[in-house]
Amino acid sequence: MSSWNYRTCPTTGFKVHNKAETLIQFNAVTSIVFLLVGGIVGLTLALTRWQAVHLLNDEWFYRFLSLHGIAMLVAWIVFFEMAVLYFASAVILNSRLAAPWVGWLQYLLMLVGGALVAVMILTGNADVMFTSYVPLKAHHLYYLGIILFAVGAILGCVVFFATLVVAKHEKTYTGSLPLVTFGAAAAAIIAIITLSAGAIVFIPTWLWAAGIIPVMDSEVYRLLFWGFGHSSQQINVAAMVSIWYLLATLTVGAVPLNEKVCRTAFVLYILFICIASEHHLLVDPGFSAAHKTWNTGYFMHLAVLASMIHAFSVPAATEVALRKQGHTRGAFEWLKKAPWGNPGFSSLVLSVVGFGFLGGITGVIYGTEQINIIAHNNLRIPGHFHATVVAGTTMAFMGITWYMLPLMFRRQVVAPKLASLQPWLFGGGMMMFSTAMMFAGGFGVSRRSWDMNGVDGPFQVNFGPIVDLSLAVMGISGVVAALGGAIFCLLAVATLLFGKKVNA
């Protein structure tokens, strides 16, 4: 490859080539616009659940519900994994990206497959829910932008692992991969998994939809879907984990303890995080005893071994890397020390609190067969993903953003003090959203409800002060937490827009 292909970022010494640096940017920024969107709609929602508001009617709750879960859940993050992929392949291993053509053709699916697919929500030709669970029925451009989406996610994956190869193949980097890159080939493995069944399931039911076949049987759609459902969420644990290790030794230099047990969890992850989709079946009759036992008893809590690894193995890390900085007065310097200021830091710090404590703990209960036959449809699981996919995953992605956008588009952040609250504001409104999210639901306030007083709704339930003071502090910190979130994409677009440039 000749010279002009590559630039050298002056920060981390890598080689950039400018193919990777081009998709790099335009996914991210793809992912910052449906984060806004999404978080647009989560604020309605929240004011909407909290009964002294009351935002929206019934028929709008119900749509921006399935389009908030769409843009969050799937368009913001995907977008931003394959910006990760991009990054952590060809950026950190010195490498050109292999196929680049691919890559586009790859945001273009992704592209339009997610527009389509929110047109349709908007229009009221997909009042599915994000579940879409047949017989209901949904416009069949729904299920086609859906399937366009994930086969460019797919593509983006495939990329990724080509320029591994060319990378090994043209001895850009010696010895074993990155760790940070051997954690997004976990990412793009369930990746691979997990659309493959987004498509074995989406396909027919798009068919049916379009009446090119007569029937789709609800019961294989539910049991294929949640392969595909909660297994996409599997891919952001996994991205997430790759950016803790990312953002400590850029925050502070630290090296993990020891990269061998960090990389078995990651294959732990791998062998059976999937798994654990199945969760949401415990409820369901097709099951044995024996099956479910197994599968909440001791194939999950393989998983739950992998993220115990990693939310030990970061924060000693990060001790040890302060500590050797000379910070080792007492049992605690180190920590007060840190550099907490920096908006990597912290996003780095709630995103392991918010993932490990408020949602991974969570989780844990919440997928024993016992316990989730109570909690299944009530406000304690949307508390307990809102903990994962949101304080930990999308404050991870945040946090990384904020040396993206000096290495990556080459602007230095404007209003860094302002960038230094971020953080908190959008972290620690989530963390109170969660909590009482699962309170609420603690009490019996079921999920997906869009009146729970019975104002002129078919439940009418009063559940009483304690309820309606959690659904407040919901709508409460719904607010802050959006305020934070609209900080962050108004600090991103500014510094893409007026940020300083910087030399490279």
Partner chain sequence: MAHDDDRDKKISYWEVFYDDIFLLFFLGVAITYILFVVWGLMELGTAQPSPLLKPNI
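Got the form predicted alone; could you also share the form predicted together with its partner chain?
No partner chains or extra molecules come along with it, only the chain itself.
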């Protein structure tokens, strides 16, 4: 039993390095645990913002809001991305994973960091919400947890790049990188940009919270925090788009119509997407209109262009593949005959629609300086990002899991009928949820607000019944989406424990 153990996947023909496989398994399972935690908490938040229910008291609302943001946006997404990076490098390139022990260090640091952050929040030591805007101050261990987590994630990217070098050196592939790996490389590059900004901002903030540094400037914090907090969303975008291409291939055998165009789009992401972080600073007084406009208005649209390219190229490749299977009657037979019952396929479609149309378009609108002034900090914003990061990214990650289970864990998915229902509940629920949230936001309902009417405040705000209606729709569709999320976690765990073994 040497360390060079490979097996050949009977379905895809990939040569799978055993150490890569174990790391993929650990990261994927951990991510799903965080998804479960974040999902339960998210449900209680939705049931609180639904005014007729108003479940939590104020203290626990803000505490759970902090936990939800971290458990979902940071832990679930980044753990899963580590699994994706190892898959896109070692597995797709048929290579060994470079320095697996660094991979284990990645896992441990992220686990310890993530757990530390969660404990600090739950013990009431970090009611600062996901953004932890200075001068809000959490316990210093909270910031240390984030730093450990980020360092772990950087190590994961290092292993990824080292594996690319190893694969090239050992000639496990020739020519250019496969498109999916190229997209994952874009994600890893963006990750390093992101995490370096995170290190620059969180290390001094940690020292400030520990009492070692006397002051921390809140504008400098916000600039650098968003270099981290927003760019991390672009890691998700690049990883999600790579998964779109992978899912299109796995579900209907699609090949990109023009790889050059797709690669160009990924390059545009690498070069221009991180500066979009500026949209969080559009109402900040410290920056000039020039800084704001160049970063969100001019250059950023080169990255928007990239998303538009992908949003056309993925459906086009899918259409061509389905037409090649003989579904050529009329304009839409291919769409009617598409494998809608395959949860991988329906997740792909829901993810493209949720991300591209609901999330992407609203993002470009709200990220415009003149419009941001009215959308800023009201429910339009969480409405927008639940479309991108939940109906888009999370949906795509769930979709690829249905393939990951037989390919990486070698288990057949239990209850496939329920699995094919899952994307519709989760994706459909989330689209409704996001739309209702944005609708309520349009009437000025603020985000992150337990007491939106200002009952305990110096003056009261009254909203019309239309707001009550939209918040009720938000609450109900939040319950539906949470149900879809619960089914996902349940089936994933049940498959790991009881799924029929797939022979290798």
